[in-house]
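A lone chain, given as structure tokens: the form predicted alone.
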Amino acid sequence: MDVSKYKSLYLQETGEHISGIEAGLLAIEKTPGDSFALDNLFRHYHSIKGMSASMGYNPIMQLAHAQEDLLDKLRSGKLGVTSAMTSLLLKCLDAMKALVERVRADEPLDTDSSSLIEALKSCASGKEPLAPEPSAAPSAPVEGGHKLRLSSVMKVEGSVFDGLLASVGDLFMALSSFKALTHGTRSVEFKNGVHQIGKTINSLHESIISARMLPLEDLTAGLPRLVRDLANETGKNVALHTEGMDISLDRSILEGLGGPLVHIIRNAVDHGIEPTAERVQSGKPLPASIRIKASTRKDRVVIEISDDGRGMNRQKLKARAISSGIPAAKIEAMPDREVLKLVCLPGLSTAETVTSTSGRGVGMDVVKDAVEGFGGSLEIESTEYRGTKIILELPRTSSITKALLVETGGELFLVPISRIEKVIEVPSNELDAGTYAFAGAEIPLVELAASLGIKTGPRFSRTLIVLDASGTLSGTEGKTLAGLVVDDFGDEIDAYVKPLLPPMSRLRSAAGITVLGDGRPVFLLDIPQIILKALERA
């Protein structure tokens, strides 16, 4: 496992516990019997035992632990604090220290701490301690006597980074009142102000969205538990596999991942996973596996929960949904996909006794409406027999979108660049087909007005937007493209989308809001609901 990631936690947590031990020490001097004082010092270095074997560097660990076994001596009272004591314990951590900055400037830790060592030893032994070879202890750097230093990681509260994120999506909202002046003067240096202070908002919202990522794997480490929990309770034999934890998403997105992952893990040991017997008697292999596959499209992120049990019963699915009150023929007319996705109506579910775990029909629409409540979306694949995929596609940061401004029937929308592939001029009648040859393919055509329920007038030409529309139609790999037809495009902005609240949130087309510089309110398009349901209009 490469650890080289944990570097600058590593020093900073070890920097915090330096800084322990040197006040424990000197607190220990004073009142040698001061047990509070000496259990927080054996803490402190049995954290950098730990942390330090973690990582590799046993030069550290080594120290820390002979230093750990003599604070265990004292303790337990089997051993009293002598002056001489803590001279030697201060001794091994000017060592430590020094060995620290090795690795915060990636030097070998080739140093002899040996001498040392065998003093803690032979202190811990009940004899009195002797001073090791001065060459043998390693020192620091010292410029003028003792140097102080500050840790290059600061520990912030997330709510600092909401409201700065917050700061500077209306600093985003105001820029694009300043660009639109921008058009209506020719003063070159009001226009090269405006670009300098885009150009500064624009880092200054990469380096928040920097330090706002996280690995999911911060998000899944506790998984393997969860799933172990689960299958003893169940009586089930079951393997986690995870591949691509190390993406990372924007902090917030991370934290309303968590409930879903929850409730699809829990379904697919509870519902998909077959019990043990049944698995041999059908010579499925044993463990039974649950995989969770993540991967990066664009600015977006897929996560695959698949497991491969005994997959989803359409026709029970059907029967449930009828009996909840869905006109049985609107049920029949449904395509695959929809069908799954009646999965996730509240208070439907296809198991047929409740248990502690899952059976009341409360998991997949919460899953459904959190992932669509921070910009995501959600699909079901599923083969009888073979198991069943739950596929979300999420945004990999929040509220900051870059998006095309798009005008149809007079109202304006915003199409997130993240999709588009190309923006064409083409004269009407060459869209009445629809479908438009694309890359040497024929590709569908949705027209966003009749989408929408606006009415539009005829033109003699319309723009079509060339959007990438995978991950939205079920059964397809590799990319498949969609075209959008709209009457007009205009500028692209950096948009500050606020996500939709009840009732406007049952909107299934918009995907946000965000307020233009000149105080209009326009919503982010959510292409794959839209291209999905145009799609199986026609």
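As the structure is a computational prediction, the values presented were derived from the model and not from experiment. Numbering follows the first chain given and starts at 1. In this text, rigid core is short for the largest set of C-alphas that superpose within 1.5 Å between two forms. Compared with the form predicted together with the partner chain:
- Remark: with the core as the superposition reference, the CA shift of Val100 between the two forms reaches 2 Å or more.
- Annotation: Cα of Asn202 displaced by less than 2 Å between the two forms, core superposition.
- With a cut-off of 2 Å and the rigid core superposed, Ser295 has a Cα displacement that falls short of the cut-off between the two forms.
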Given for the second form:
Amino acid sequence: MDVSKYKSLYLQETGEHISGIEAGLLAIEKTPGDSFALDNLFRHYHSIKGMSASMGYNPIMQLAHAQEDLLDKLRSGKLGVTSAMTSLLLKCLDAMKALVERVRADEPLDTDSSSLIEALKSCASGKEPLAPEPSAAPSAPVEGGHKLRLSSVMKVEGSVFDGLLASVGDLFMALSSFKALTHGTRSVEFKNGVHQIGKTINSLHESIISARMLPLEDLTAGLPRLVRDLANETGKNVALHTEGMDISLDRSILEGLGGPLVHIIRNAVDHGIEPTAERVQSGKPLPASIRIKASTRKDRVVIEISDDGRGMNRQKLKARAISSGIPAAKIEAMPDREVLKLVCLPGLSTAETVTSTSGRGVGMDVVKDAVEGFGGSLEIESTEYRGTKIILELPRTSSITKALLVETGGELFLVPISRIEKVIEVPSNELDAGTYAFAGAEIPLVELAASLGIKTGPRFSRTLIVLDASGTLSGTEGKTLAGLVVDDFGDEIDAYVKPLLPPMSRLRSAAGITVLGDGRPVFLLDIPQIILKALERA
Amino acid sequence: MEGDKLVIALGNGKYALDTKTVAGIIELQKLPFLPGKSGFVAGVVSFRNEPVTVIDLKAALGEAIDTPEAGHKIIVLGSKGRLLGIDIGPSQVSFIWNEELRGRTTDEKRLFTSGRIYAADGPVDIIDWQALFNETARLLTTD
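What would the structure be for the form predicted together with the partner chain, rather than the form predicted alone?
Up next: the whole complex, starting with the chain shown before.
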């Protein structure tokens, strides 16, 4: 495993433990029986030992281990603290500091700490500590322990970055006002100034975004334990496989993904995966498999959580939906992908049994709401006896979105650039058929005005926005295209998109809202929802 | 029901809002479109860079709707992070001060009102804007 990416975290954490040890040793020198200080010291040594072992820094691990052994004797009262003992421990601490400095400088940890370790062992066996041989001390300057040094890594509350991002959002909105003013001025200086400010704000935004990005593995590291515990609870034999966990997402999105992910996995173990005997009888492999696979699609991440269990029973799902009050005719007319998504209706579950964690029909609705709340989408694929796949598509970052301004019926909207394949001016009569020939295929067309209930007048030509509708249309693999028909299009902008708050938080055609430089509020269109609804109506 | 009131003369009735909840007043010629709007929901505006859902007060309170009026006067109400814009069209506003309220209020309720003031020049219904906010959220739930 490549641990180099954790080095800065190791240095930061170790630095904190070393400071704790230094304070602790001085405390026990003053008050030898201070059990609180001894307990803390033991924990600090233990942490350094564990982290160093994980990182492969064996000399540090061995030195920490020998000190931990001595501390254990002191903690348990088998030995009493003496001044010579604390001096030895401080000397060892200096040696440990010097080794940590070598880690920081990417230098080999080839110094010999054996005499210090021997002295510690001797001391732990009850002998009065002897001064270690000078030659055995680490070659790096031990007096480095007296240097005052600040860590290059800073611990910052996540809320600080939230505030910074919000401030950058305000700067983007202010910039948008200045950009609007540049259209009405001939001043080259003013235009250059606005351009420079724009570049600086962009760079600031990128820095903040990159500081907020965390790999998926930070979130999924706890899942093997969850799967193990759930499997033990249910008596099932399940293995978890992950792929693409190095893909990074904005901290706020990652944070919000935790609950949904746990719920999906609990559902899979509780209800998707068959009991071991049933799997053996039907010739299915053991252990059963739950797979989390992440990949990127433009600036979005696609997370697939699949199991090789029994799959979803469509007939049962339909029956439950009908008994919950949905008209049978409506259910029967639903396309397959919509039938599967019935499981996301509040209170609807096909599980025969209710466990402590799933089967009450509470959860998938919350999962869907959470994913859509981030401007993402949820799809379900399931084959009976072969398993279920839940596909989450999410933006990788929040707030600033590159978007194209479009106009229809005099109203302005934003279309995310990440969805746009091409923008074409087309004579209106070529769009009458409801499809358009593009890249060798007939793509379905969605009239935005009709979709949102906006009145428009006749026009000689219209703007066709060819969109990536992947993950939206049923029964399709890979890239799927659809066309959005609008009256006209305008600038591409960096929009500070705010989430929709009550009372409009449950609007389905919009994924967010921004305020333009002239004060006009403009909605960011929820492209998958608009295409889906329009095509279902058709 | 205590506190200064902003009074709106609307159609045949008069309606009051607690001045403490009034965050500002915006005048616009055209309301930006709000996708999925229905019922008395009229559109959206921005107020201090925050988007605000706007409702048509006449339609919400069932006052007679006459010919479309030019321009929109929107009272922005805010409390505990909630914002709602109330479009009163060209209606005039006035005030009733707290000391004028003494002994003149009752808890008579009607649709979206929470009480009534028997003012010197006739009754004034107190708008329950939180109820309007909740109904707006229901109208905009497009599941």
